[in-house]
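Given as structure tokens, the chain that follows is alone and in the form predicted on its own.
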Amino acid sequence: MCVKFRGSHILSVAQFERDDIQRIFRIADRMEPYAQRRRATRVLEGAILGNMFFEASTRTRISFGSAFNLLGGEVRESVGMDSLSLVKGESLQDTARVLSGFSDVICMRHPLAGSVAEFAAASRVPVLNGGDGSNEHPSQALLDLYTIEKEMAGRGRGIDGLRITMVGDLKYGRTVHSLSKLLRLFERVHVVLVSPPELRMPPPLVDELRASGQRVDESENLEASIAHVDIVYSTRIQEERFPDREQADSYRGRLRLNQAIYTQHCEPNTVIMHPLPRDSRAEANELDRDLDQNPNLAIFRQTDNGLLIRMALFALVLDVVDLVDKYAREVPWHTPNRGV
């Protein structure tokens, strides 16, 4: 039992200490047989997840739902503002009071920063933040850091001493905002922030990183900034956050990474990450498809790790960590090789 997590909202990475992160990661490790369908558990049988997504999502929405299903629970989804009485003027607080009566836990994504916390304040059940505007995306940051830990472990390294370059829209990219906050908990991290001047990481986040003792450099030069790092973390232009499409288009395609650039400038084992979706349109193409055969491209390992992290969060919040195996059984169906 972990009292700190039991019944708690997961709204921001700021609520975690380093020991909390390690606990989440070790529970995520234990979820692997279930995520890979080698075993099945019914520990959350009868429990209901309310998956409330008021903004477009593929990976987050489906992986939260799949994680809950894999623990034996059921999922009820609502996608888009038009599907709820919010369009009739109902407040987030009233919506929270109603929906929390129908659910045992709620995952929510909303386009406005701070909206998920507002919803959670009126909810009668735990709420997990699936992304609130350009503010935070805590479960994405956890799965990113978990991926970094696993990738570095394969090289005999840990997160302490990490060298990471974050590339792209750092102003509106909530994934890099949350990840930068988590990195403050580690030691001797060197962060290089690469973006156009107008899309730089918000200064308070940069100041917080530096205040925690991390080295932070800012640059507009991709090639020079990826030369001596362990991780290149690329992001797309967050066009939905811009006042107009033309403004977003003016930045698209400026910071592209392909195999030729990787070979010329990166160390041989540099890991490539991206929270996805990557923008594969010709005018953007921030991660070229010619990188798909590069064994250091970890973007699909990231998505697999997201399932493990979200299963771990559900198990912690609903206090069933020590019961998962008790309600387990072998699966009767064929399970294909799910390795990447």
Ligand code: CP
Given for the second form:
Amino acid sequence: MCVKFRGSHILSVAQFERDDIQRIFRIADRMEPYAQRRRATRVLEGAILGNMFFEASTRTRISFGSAFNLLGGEVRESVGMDSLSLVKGESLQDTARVLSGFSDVICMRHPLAGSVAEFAAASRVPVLNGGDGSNEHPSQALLDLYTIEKEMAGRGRGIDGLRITMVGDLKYGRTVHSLSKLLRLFERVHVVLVSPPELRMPPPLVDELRASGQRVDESENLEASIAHVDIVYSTRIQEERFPDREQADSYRGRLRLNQAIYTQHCEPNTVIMHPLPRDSRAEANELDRDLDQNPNLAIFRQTDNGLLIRMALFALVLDVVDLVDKYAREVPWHTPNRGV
Ligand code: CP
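Requested next: the structure of the form predicted in complex with ligand CP (the form predicted on its own having been shown above).
Full assembly next; the chain just shown is listed first.
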């Protein structure tokens, strides 16, 4: 039984300590046979996930839903504001009271910072934050850090001593906000922040990272900032957070990584990450598709790891970690080796 997680909301990575992160990661490891469809479990049979996404999403929405299905539960989805009675003036609090009567756990994405916490305060079941405005994206940061742990393990290293460069829209990018908070829990981390001056990471987050003992440098120069790091973590211009499209357009394409730049400036085996979606339009292209054959490109390993992390979170919050295998069986169908 895990009292700390059981029945808890997961709203911010700030609620975790280092031991909690390790617990989530080791449970995520155990989910691999289920995520790869070699085994099936019915441990959450009868349970319902309310998957409420009020903003566009491919990975987070579908992997939360798939993770719940893979544990044997059912998913009820609502996508966009227009399909709910919020458009008739119903409050987020009333919506939470109602929907938490229909679900065992709720995942929610909302365009406004703090709105998922507001919803959770009125919910009668655990709420998992799938991204609230430019504030936080806890499950993404967990899957990013889990990916970093695995990639570094493959190089005989741990997360302590990590050198990471975060690139792009660090002002509005909630994934880098949550990841920077998680990195405070480790030792001797060197973080380089590369962005246009107007899109710097919010100063309180930088201050907190420094206060935790980590070294933080800020720069506008991509090439000089990727030369001696383990990870380059690229992000998209978050156009949906800008006051108008023209402003977002003015930053698009300024900080691009492609194979030629990687070959010229990065150490061999530097890992390339991105929370996705990457903006592959010609005017943006922050992570060029000519990197797709680079074995150090970890972006699809990140998405695969997301399924494991989200399964682990459900297992912890619903307190079934030690029952997953008890309700398991081998699957009769052909399962291709998906690799990672
Ligand atoms: N990384 C991420 O949050 O992707 P989606 O917006 O597709 O969910």
